[in-house]
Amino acid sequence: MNQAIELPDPNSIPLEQIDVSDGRIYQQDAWRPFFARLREEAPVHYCADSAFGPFWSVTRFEDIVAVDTNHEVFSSEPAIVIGDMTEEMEVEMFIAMDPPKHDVQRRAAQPVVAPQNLAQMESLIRSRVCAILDNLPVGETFNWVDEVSINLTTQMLATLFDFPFEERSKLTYWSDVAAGSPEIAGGDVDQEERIPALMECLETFNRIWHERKGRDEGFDLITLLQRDPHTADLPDRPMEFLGNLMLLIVGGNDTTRNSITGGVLALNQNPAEYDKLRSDHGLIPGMVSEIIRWQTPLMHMRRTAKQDVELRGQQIKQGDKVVMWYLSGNRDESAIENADDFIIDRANPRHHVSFGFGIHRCMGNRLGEMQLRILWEEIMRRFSFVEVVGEPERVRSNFVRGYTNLPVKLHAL
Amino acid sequence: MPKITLIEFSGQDHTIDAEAGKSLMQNAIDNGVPGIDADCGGACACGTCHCFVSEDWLAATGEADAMEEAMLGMRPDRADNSRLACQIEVSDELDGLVVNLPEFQM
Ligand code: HEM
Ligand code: FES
């Protein structure tokens, strides 16, 4: 798609012409020199003209932490992606809210993904991982994205919501529709498709909510929301109900999916690391963090300045969009040694910005890590090599760093 | 060197010779005490160095500022004596401090 249109050479154009909001940069995996130059020459950079209007880019690790933790000045409203949302159907998600509203809603949802709860889900998730892996063809070429990444992520979502298992592909569909609007992912879902899909999502969950009411066992998301007094009447506020559901569906969908694919690609590009893993499966937990850093499944989060503010000598005006490029922060040598390299036994693997920082820091971080840990434990029990046998195809987006295709061939132990 | 005791959720305790001037989080990490993740490296930005300060030591360890409060507010297991260990600076006055670690960090 659009491979024919050439990207500008980031090192020969004037600094002010650099526009990192162009989704093709990521589709073509051409982003490294763009951000290397910005980090070096203009760590707080203004792009006056882009398809999404003017915006600031913050590209160094330290500055990203500073913006992310200063929610008084850098607001998450009205949107957390570069493009503004269309207003036809405003779904209210707490990721795009400031305190105090954000805090109330997050507190209600957070216990669902607390590690105590996760421990109870671990065996169910593991059995689903095993079933998927056991059904894969050995020695044949297939698309890892469809057969493993999407399949597994969908099953995990169904588990989280205790969603009717046979209908689980709807979850993925709603997530793709919600996140795939052009202003977010640079994808091609239009409003005509989006609104009915979201209405269907709302209706389905309303039905599940009522069926499940009064049930006092269970640790799925719906049951937990029903138990909390702040959210027990959530369906009475449909846009908020839908927002919370969509946030949990979207939050855990593309991110986990693309980390699953990214891990396979990273190990193939770094055979010495794959060898380390083969000789010591104990490296898996640290490797999982390294995969999440290396992949950076969400490339940015955006804030809006609530007042004039100075950052690294640049004058940011009230109302300006400020974009934190996690993808760049994760490659910042001043915070991470050999940041461009994939090293599965790093000393401090959790020190990355892929989950953001501050009050919006990813709520599902331990869940995401757990899913990847289980997957790699089970892969290593079965296959000596998940071999990449063709070029990956990537998503055109400035937000989700993802793949549509990764041809692989499995080798038995 | 102030002696500080950290008690894991399992009840396992660790008494360390802490270094004054460094944070409690850094001291725990340097001494290999498990149960503190410290994902952000001490920037009060991740909440994964959550701990519970024993009642007797609440005054001596001081109060959480607004940012620490905001981060603590996101912990499902937040209690009145919750603190972020990276925001407690160890000094000689903290000799004998006892803190409990939570069941999990997130
Ligand atoms: C590798 C996997 C994942 C990555 C890289 C990731 C990344 C992120 C990022 C960057 C943020 C925003 C942080 C900020 O603004 O500072 C976020 C927020 C969030 N994530 Fe994740 N995420 C992942 C997995 C998950 C999963 C599995 C869930 C499912 C429960 C989830 C749910 C959320 C929610 C609810 C928020 C909003 C938090 C808030 O605004 O307070 N994430 N995530
Ligand atoms: S180490 Fe991150 S908040 Fe203390």
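Just so it is clear, the model here is predicted, and its values are computed rather than measured. Numbering follows the first chain given and starts at 1. Whichever C-alpha set is largest while still superposing within 1.5 Å between the two forms counts as the rigid core. Compared with the form predicted alone:
Both A339 and V145 are members of one and the same rigid part in the two-part motion between the two forms.
A rotation of 9 degrees carries the smaller rigid part relative to the larger between the two forms, according to C-alpha superpositions.
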Contents of the next structure:
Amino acid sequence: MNQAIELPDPNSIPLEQIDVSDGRIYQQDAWRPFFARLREEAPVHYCADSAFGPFWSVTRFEDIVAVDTNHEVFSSEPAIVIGDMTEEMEVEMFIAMDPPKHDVQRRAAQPVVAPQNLAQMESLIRSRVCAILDNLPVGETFNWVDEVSINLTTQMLATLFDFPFEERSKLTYWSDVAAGSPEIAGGDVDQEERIPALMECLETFNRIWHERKGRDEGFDLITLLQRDPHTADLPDRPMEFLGNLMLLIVGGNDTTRNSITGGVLALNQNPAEYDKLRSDHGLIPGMVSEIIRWQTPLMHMRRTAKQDVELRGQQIKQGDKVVMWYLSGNRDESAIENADDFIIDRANPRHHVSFGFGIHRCMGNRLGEMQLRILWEEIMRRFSFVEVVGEPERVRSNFVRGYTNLPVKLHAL
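Now show me the form predicted alone, since the one above was the form predicted in complex with ligand HEM.
Since only the chain itself is given, any partners or molecules it might have are not part of what comes next.
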């Protein structure tokens, strides 16, 4: 169970003492008033003292877009999370690179989510969704996170990597330890567990890489990286190979996984919206975008100022950490009408910051949306109600907005 350690009242402490890097704020789902105050009083806010050192918080939609689309001034190097990599595990990944290196490495992996590849994946995803849903117990309480969210996304991840299907639970484990470090994201994964686990990940993919060498066919991520001259020698740069593996595993797993859970929770918290969905299944595509906005599965991205720069009247110095809080931008009333409300038939549902902007915009956004769309199409064909019957348990992290448990009960049509 989540330990409810008492957090400060965001409306009574001095503004300069607000520290939104504390992972407990998100574990206890207590983040809304912290960001509401920052958006109102200090939309570009300096925290001088945190577990991750000093950093700026950017909390309004338009300022987030301005930072995200200006990689010449706001660099992704050396990291895209608030914390810095530890010396024992100083990995590199293309999301934490600037052009030109970023561009060539991203281009190598991009074809796995090309439109024609996604079209071919649709029937496979649907068959897996159907198999998962048809095996769920109706009328009995179970953990939606394990049985549906993790199950589906891990199967999909195994497909993207062409990873041994019977060993796919390793991918989930590696994703959790990669994203759960206290030093990097305020999580609670022990460093003594994390490093051996990630070394196992590297060794496993080194073996897969050499087994696949020279293979002409295949559209999996490893084969694509081998084919591209800019990434064909990745195993010779082990920390870069591991970094890109972590990026693709976390990006292909944590985000969709937590949106699958967040969507069930949002519909239960907003029963009128669930009624709308029951009346009109045609609302599913727009609802998917609203779920991704509402959930904001990756809560922030960090940049580092390459030069002194002014943002909304604040003087940011070269080398300062600048953290874009997507979670806050998605609740910005000045950019999104009724931003705190979950509304499945919004006029412009894709108007959100969950995928980021600019050169680092989420590569797999269409795949994530497709998985959610297919899942909800098949849920609505089978069940009148996915009922939440207990409190959700959340991950301790300032980066991944995730769940470990959501007890539900299914009601048949």
